[in-house]
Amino acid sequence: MSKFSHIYIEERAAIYPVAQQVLSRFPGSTRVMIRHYKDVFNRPRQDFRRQKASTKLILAVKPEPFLYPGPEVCEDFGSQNFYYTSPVLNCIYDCDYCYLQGLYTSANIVIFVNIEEFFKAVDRQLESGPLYLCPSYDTDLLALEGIVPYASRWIEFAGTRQGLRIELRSKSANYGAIAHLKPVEQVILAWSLSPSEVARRCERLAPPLKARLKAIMSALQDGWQVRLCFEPLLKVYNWEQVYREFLDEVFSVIPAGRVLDANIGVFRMSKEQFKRISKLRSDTDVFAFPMVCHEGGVVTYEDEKELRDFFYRQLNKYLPKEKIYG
């Protein structure tokens, strides 16, 4: 929170509770007021690694449309309706791996203020059936909770809307700012999880494993319903015994009988995404293994369905088939 030194304010944004709760907490921080949040945040010739170590934050007023269908690379777990959105850009974190730094020239956190208008397009596509939302894609609402409370928003509506089912996916170890809420059953809180050692190298400025998986118990605990999220799977030298060990790990802290499922996912990114990311990135070895462009313009590794197979074996003892997705 203290690389937040100035931010940035549409004209039309300003006068939302939203943007006036996120100026109270920070007091010190200057106030540039912009015409439009992209006149800062696609800016042409910006730096993404420097602007990681000076963060600032834009609010601003999100446009029409607010979903959108959840891309086929990602797990729908069965969903007919899967959707995303985004009520805010980036992320606190700085994952050597993330597509974050290869979608936006920017590493400047949007958060759009006007939340009621998600709200109501959720109500609108609700109209048409049962909906599956993911709100954290672009981001990580449960880290950001302390800046914005829009983990706790989504949750509180979820519990008003029959046929809605969100999942709220985190790094985060900040389960405590939402400890206060009644679990809902609309909502799964689900944890992305790498080895410690991956998480180390990888996941900058993310909780270790050991900080994600106590705030996973206290969400079970509490009776929330959690997802294990694996994914990305990294490829790492001696990867077999790093991630049987992890699955070792992880289990010895958490009962399998409570998880609500888990998914699976080798890193995959879009060609495009890919090219930009590995030229900004010289100084991480997760694009240093050999990797192939399927059909469909996904690259991943060369022998991505190795890795997968053996990770899902190793899952295989701990949660059973139907439990596990990807």
Given for the second form:
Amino acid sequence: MSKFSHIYIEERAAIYPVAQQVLSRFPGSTRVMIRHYKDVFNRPRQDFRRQKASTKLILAVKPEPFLYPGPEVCEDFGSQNFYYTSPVLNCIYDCDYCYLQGLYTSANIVIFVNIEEFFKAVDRQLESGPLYLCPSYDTDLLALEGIVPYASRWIEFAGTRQGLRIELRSKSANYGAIAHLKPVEQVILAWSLSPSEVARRCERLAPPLKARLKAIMSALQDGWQVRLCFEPLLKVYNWEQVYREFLDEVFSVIPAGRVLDANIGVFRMSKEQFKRISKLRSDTDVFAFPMVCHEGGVVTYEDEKELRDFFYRQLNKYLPKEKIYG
Amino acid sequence: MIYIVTALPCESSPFVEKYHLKRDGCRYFPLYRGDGMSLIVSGVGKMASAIATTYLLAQNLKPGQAEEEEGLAIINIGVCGAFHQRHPIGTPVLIHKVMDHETGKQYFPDILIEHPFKEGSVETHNNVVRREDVLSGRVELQADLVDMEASGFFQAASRFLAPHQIYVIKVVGDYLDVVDFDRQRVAQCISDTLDAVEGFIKQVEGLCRAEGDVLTQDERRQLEAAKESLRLTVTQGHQLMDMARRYKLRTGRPLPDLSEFIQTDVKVKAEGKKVLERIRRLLLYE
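Would you generate the structure of this protein in the form predicted together with the partner chain, following the form predicted on its own above?
Complete assembly follows, chain above in first position.
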């Protein structure tokens, strides 16, 4: 069954303009009124993998809290007051390694339609000082721009606020959807990049590396600040050569001097998520390598440091160390 | 395996005939079995439906089987009433929302497959709802259809199965205006939907088919033998299976021969633990 064949709508969400906007894009979808998004999203024993093949939309109103402190496993890029927010839960891509499979029991996509309340929460937080905010962690807002224009809403909002800096992270090649906007100093467009082979094998539905690089080039040419996110680095056959050639390819297209910064992150996730996902995924080798659980309950490769150090050395050939995080 | 729950014998008889189901010796319910299908007649009401559904699944599912058995799903099929005459009598409706009138609870099947039916919601009541009850305002309906079983069926089935394994198909039997209950008419309504339901069942079986285990039967047998001869605890047994699966996913090769470990004569569990560590090294680092 096609994606978004059904749209579940919280009764109180229906009146929001965002809900109307989303619904107008899917006139043929079956609409089901619900009391609370968790009645659908949090049902017991849902099958994430099967749902991924026929994802549904859920339109809901997010109650407080709207902002969460940035997690330890995520890079703060030296920023004070690092927070993330989730105006959308789940993603249209289907990456083998994605932690969302272990975070949520459902593959359905929840769009919180009360975006203005998210903005108000940001304003309240800004009263106590500058804020570094990531609204595209538990989703890919740029990829969803054709369904709900939240990437552009966040960009426009950030452009009007002093002390706010936001990172919009994406794997999407959908830059065209926001190309009409003027670059905003407070906004960093961040692209997650993986070698072509990894993208093809482990990042189903996401655009190929070449398309992402093209989008990055367009953004740079328009004057946006661009961050490159090299994560998760995965163990693949012949990984040294794969990652060396990958960086050669990236920087044969992207002028290194124009990149704001970059971060490196070897594949890692919380112990609980790892346990849950590795049970679900008998179709990928991502979870099959020898792993170790560090203090704080984070699982990663036993030889994570070797992979990270190698990649750092290669990346450092293109970018100075001040621009490399992680 | 497809499990079917109907409230009335006249709703079950078209299935019994079409699928050549044979009466089981069950003392508690009319229960029929056939090739890849079991059908139970619950009696009227959501409590009856919940009890019969629980009986059917609890009797037939072993722990862990719900995830493993090929094409396992359960379907509640029966006639219902409709206040609005949007659907002609005899229209089968695949339910995407089940509401319990008395408790106010709502249940949602996962509809992940293409199907030939109209979709709608059903509201389950303890008592028969008549047209005049609605017209007079004594009963306020919130769903498209009215029945007396779906919420009990769904609640019970949800204890065992995933929401993509549980379906409710309601056939519009009346417009809440029944004076004399006509069993033959009900049977005819169900009969007329059988072709569509048959196609739907095939789709459901395809969706619910278990994904193949990366381990072959022979490999599983070998590992089970290792568990036993090494006197592994349940947790250690799970660890062994996990290591074996990871080995195959990572290397793409069949499992190495573990017979030397299986033949190890383990007297105390500590020895088994040592051998397990040797297997771990072999499977994770080769």
